[in-house]
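Starting off, we have a lone chain in the form predicted alone, written out as structure tokens.
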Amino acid sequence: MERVTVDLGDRSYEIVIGPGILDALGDEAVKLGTGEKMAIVSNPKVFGLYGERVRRSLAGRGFNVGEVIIPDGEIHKNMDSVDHILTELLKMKLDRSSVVVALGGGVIGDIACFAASLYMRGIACLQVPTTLLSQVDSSVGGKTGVNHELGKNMIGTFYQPSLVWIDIDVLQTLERREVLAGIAEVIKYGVIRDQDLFSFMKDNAQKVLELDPDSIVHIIKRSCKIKADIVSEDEREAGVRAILNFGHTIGHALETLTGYDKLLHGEAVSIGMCYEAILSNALGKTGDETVREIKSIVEDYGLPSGMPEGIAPGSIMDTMMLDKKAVGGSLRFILPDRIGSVSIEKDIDKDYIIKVLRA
């Protein structure tokens, strides 16, 4: 097993990565010193695949385990789902020493740990991510929350998990489209901070797509280490953590405009990265080659690089202005300088942004 520490003082926690470790979750959980009651939050598909294994692992170490099942999909990442989870936790009579176990992808992780942050003003949450995107990104860093019809992730909290437990073997049951969505976030990490990771993704595409264990452990560990370092430095996104949003300013707007059910998060980020690279080039911050490299690797992995049909640049602009990344009426973009380095830019002329969106 590989381990990465998120260093936040007395709220530090470990990310544990390896093949076939799902059945050992109970052994690790018992070290946390929590109460005996646990609630697994999952969706029907993931729970059907892995729920009983997780339950047995936890129950085998003396935990009293229940479950809360919510519908699958980003469209259900809303306050109705949170209310359902909280109601079930109350019915189970969980107390302040109890634990929520988020078993699923990014939607489950965001909702479950958001509910945990609210229940009795905060109980422990364990992340057991089952998609590549959640393993490399959303399970780490403590961002929780739900969507609103006017904007993605607009309601939420910063609430760190007590443990992130990543079994790469669960990726074998993941649909290829979901694998590609996770790859988009790995590409993001390469662009913002690690040229070597970007090169690895370029040179080892076949191995990554085949879920070669060594390659997958490598890209997950490196992505988690980058995010852990950034979160340890800036937990609440007051500064450098904003660079994790490369591709997300445009990407989140696209998810909102398509009703959260047309594009996977990674697909929207993929498009966002390409257009934000074009914007950087148009502003003279990066060269043509950087734009070509980003667009090329996105397309080589079969990810989208162009705007969905029927999405007007003006609508994207209006939606971005409602995003939490807009401050004081000014949009904040993360723009690449070169592969491995980005900068935070704001006060870009809105007409100029719309012009780039039409490119």
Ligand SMILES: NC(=O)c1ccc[n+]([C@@H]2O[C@H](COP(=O)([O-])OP(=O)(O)OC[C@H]3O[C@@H](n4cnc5c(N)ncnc54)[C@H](O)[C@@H]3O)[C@@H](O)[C@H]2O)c1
The other form holds:
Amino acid sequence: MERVTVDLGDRSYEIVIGPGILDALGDEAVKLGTGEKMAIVSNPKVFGLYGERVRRSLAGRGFNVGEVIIPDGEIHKNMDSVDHILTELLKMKLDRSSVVVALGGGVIGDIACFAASLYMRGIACLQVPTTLLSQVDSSVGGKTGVNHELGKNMIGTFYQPSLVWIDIDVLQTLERREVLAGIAEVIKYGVIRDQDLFSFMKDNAQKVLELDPDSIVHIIKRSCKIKADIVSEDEREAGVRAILNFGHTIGHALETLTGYDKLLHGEAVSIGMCYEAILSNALGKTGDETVREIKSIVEDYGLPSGMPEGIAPGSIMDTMMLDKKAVGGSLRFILPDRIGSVSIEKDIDKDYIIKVLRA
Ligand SMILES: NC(=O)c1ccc[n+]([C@@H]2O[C@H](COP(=O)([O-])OP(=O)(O)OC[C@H]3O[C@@H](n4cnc5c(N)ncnc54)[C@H](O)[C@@H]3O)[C@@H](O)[C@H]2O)c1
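Same protein, the form predicted together with this ligand this time rather than the form predicted alone?
Everything in the complex follows now, all chains and molecules, and the chain you saw is the first one.
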């Protein structure tokens, strides 16, 4: 078992990573000293695969465990689901010492911990992420929330979990396309902070794609450590946390423009990383080699690197301006200087960006 700490004073918590650890969740949960009532929040697919094991592990250590099942999919990441969860928690008579256990991918984690942050002004929340993307990214750092019809992730809170419990064996049942989406975020960590992780991803693609346990534990641990360090430094994204958005400024716009059903989040980020590297190069901030390295690793993993058909550069620009990352009408880009280092750039000329998007 590997452990990473997110250091946030009295709100610090552990990320625990290993193979086959799902059945030991109860042993760790006991140490948190919460009340005995718990509600597992999940969807039918993930609960059907792993719900009973998690329930048994918790009940075996004396917890009184209920469950709330919400439908699968990004489309259900909305206030209706939150309302449903809160109603069920009230019916189960959870109190202020009770716990929400988020069992699923990023969608479940975001909704369940958002509901936990609202219930009785905030009860403990455990993240049990089951997709690679949620294991390396969304379960760590305390961003919770739902989508609004006027924008993605527009309603939410900063609310840290009390524990992140990552069993890598659950990735065996994940669709390959979903695994790749998580790999895009790992590549992102390499570009923003860790040349060694980037090289590892480059040199071990076969092992990573085969879900070799040692390789998977390694990349999850490194990713979580990078995110934990950044979040510990800047919990509410006043500064350095923004670098986690490398690839996301363009990526989010592509997700919006393709209606959230053509590109997975990680796929959009992978295209975004390629174009943001090109932008950095065009501005003279990085050499051709950086662009080539990013494009070639993305393509080696079978992730997309080019613009989806029919997306006009002007509409990407307009959509980026509506994103919550656009502050006071100014776009913010995270641009690589080299592999392992990025800087935050504002006030780049809009016509210039459009020219790069057209390239
Ligand atoms: N809070 C954050 O910091 C943060 C960061 C990045 C992304 N996100 C959010 O995360 C969401 C995307 O998360 P995701 O990529 O995990 O998608 P997801 O939660 O929709 O999961 C993808 C699919 O895989 C299924 N699944 C999950 N685990 C499985 C398993 N072990 N075996 C088989 N199937 C499984 C799910 O039921 C779903 O159908 C987006 O809503 C995004 O906004 C949040």
